[in-house]
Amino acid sequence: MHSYVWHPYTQMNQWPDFDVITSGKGMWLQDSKGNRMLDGVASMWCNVWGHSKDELVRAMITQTRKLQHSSLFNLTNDKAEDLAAKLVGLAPGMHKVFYSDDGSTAMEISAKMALQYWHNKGKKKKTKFVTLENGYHGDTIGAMSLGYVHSFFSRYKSTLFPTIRIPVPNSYRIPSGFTLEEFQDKCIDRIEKTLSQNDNIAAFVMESGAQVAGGVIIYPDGFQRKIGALCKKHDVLFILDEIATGFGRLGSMIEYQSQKSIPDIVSFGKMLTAGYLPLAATLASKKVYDAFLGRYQDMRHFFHGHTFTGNPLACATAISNLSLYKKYSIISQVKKRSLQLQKRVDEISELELVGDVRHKGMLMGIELVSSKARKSPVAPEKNIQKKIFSEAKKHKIYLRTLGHIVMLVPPLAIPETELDFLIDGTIDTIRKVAKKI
């Protein structure tokens, strides 16, 4: 079969064909030839319960029979209203919900919201953003500007707006002469200096709890909380991205709550609908929201919107998903599965190609290196991504790397036996690949 599909982040010249996934059940995907693979990356980090969860499928069918879509421009719908109430109830310090379709658009909204907030407050020169090096916030122009990963986005650099980027403490790659704690303090000091010496900064933007696409960099304890406090001290908006890290991925329902750092604006996505439909949400505090109120002729209202903003089908699915979190005590399950992952870290670390293993909750990054002593990443010409994917298939698991980092990001509800199957298969995969490069 000739395919007309252009795949994301894929060198199409390397792939003569792709496995055609035709169904999913539980933690497993099945292709057109009847082969099954355990979904080791939660279908791009968004799946919660596995595939074809009955309650979610019923919620989608029920809503489809009632209302498939209705604009949120000058109208509302019951599902958008119900979900917004639930989200505000879950997220401390948040007051209103602005819907979009995916993480990139949610972060574009965050940036636009921050810029217009200061414009509405009469502080029009506050237009700059401070971010963390190696952060990732999506693939649209604004999101790439906020989260600039050089290997991903260097080709587009001329089109991006500049930000002030601060180093992030990476326990595996601390500069010579520093301990992790000392380098964390240095990063915090630099943030303090940046915020105190520049009166044109609109917001500090960072992923909440960890950098995911940037290589699974887990923040040291207190790092995020200290940044939030500095933003408050220097009258800078604090924007958090929980697209990939919220709703249980790192072990907490609302990650910023566990980090003790209440933002002014936060975005959620990925697992909001359990990975069943596209939906994201940007939440704002009352302080931010109130700055947009006024007479129509003042033009203070938020100039942003999408065709499918607040889509009732997606919102109904999200509502059902959130009800299942409580029904099945999923956060407690995540903590158990997280301990199961942690117990295998030493075993994985001993593998020939593995330089470092970083883990929190249901997120694990396994950094592959050509030299453990020099910590040299496996070079791109080794084509490690293709080798890992192809070998993993032989072990009936679906894995995808980010460059030289193997990601384990399974559905949150994965059972103990299937998580062991995933870990065992990953270990065997890395062992086999090590013999081929």
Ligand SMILES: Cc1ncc(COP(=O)(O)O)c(C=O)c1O
Second form
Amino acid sequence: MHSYVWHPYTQMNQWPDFDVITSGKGMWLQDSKGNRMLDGVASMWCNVWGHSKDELVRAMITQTRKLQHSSLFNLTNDKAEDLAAKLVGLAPGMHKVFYSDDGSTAMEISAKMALQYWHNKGKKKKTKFVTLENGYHGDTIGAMSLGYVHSFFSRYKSTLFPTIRIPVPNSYRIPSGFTLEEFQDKCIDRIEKTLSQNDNIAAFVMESGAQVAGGVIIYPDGFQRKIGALCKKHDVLFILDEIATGFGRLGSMIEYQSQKSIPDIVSFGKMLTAGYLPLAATLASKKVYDAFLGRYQDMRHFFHGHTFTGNPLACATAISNLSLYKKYSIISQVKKRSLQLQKRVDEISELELVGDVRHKGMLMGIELVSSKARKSPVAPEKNIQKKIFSEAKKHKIYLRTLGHIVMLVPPLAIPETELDFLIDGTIDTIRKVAKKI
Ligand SMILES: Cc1ncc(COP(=O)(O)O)c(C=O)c1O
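Form predicted together with the ligand structure, per the form predicted alone context:
Zooming out: every chain and molecule, the one shown earlier first.
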């Protein structure tokens, strides 16, 4: 079959064909030839319950029969309203919800909101963003500017807006002469200096809890809280990205709550609809929202909107998803499964090729290196991503690496036996690939 699909982040030359997924049930994806694979990356980190979860499918069918789409321009819809109320109830310090279609647009919205906030406040100089090195916030121009990953985005650099980037403490790659704690203090000092010496800063933007696409860098205790406090002290908006890390991925429903750092603006996506439909939400505090109020002719209102903003079908799915979080106490299940992952960390760390294993909640990054002593990442010419994918497939698991980092990001509700199957298969995959490079 000739395919007309151009795949994301893929050298098309290398893939004469792709497995064609035609159905999914529970943790398993099934292809057109009847082969099954365990979904080890939760279909790009968004699946919560596995595929074809009855309650969710029923909620989607019910909503599809009633209203498929109606716009939020001049109107509202019952599902967008209900979901917004639930999100505000869940997220401390938040007051209003602005919907969009995916994580990248949610982050574009958070940046535009911050810029217009200061414009509306009459502080028009405040237009710069401070970010963390190695952060990732999506693939659109604004999101790429905020979360600049060199290997992904260097081709587009000339078009991206500059941000002030602060190093992030990565326990595996602390500069020599520092302990993790000392390096963290140095990063915090840099932030304090940056915020106190520049009066043009609109916002500090960071992923909440951990950097995911940047290689699973889990922040040391207190790092995020200290940054939040500095933002308050220096009158800079604090923007958090919980698109990949919220909704239980790191073990907490709202990650910023467990980090004790209340943002001014926060975005959720991915697992919001259990990974069934595209939907994201950017939540703003009352302080931020109030700055957009005025008379029409003041033009203080937010100049942003998409065709599918607040799509009722996606919102109904998210509402049903939230009710399942309660019904099945998924956060306490995640804690158990997280311990199961943690118990295997040493075993994985000892494998040839593995330099470091970083883990929190239902997120694990396994960093592959060609030399453990030098910590040198496996080089791109080794084509590790394709090798891992192909070998994992033989073990009936679907893995997608990020560069030289193997990501284990299963659906949150993965049962104990299937999580063991995934870990065993991953270990065997790495062993086999180590022999081939
Ligand atoms: C932290 C973070 N922010 C934003 C995004 C972008 O989300 P999307 O791919 O839905 O545009 C991602 C995607 O992986 C992400 O991990």
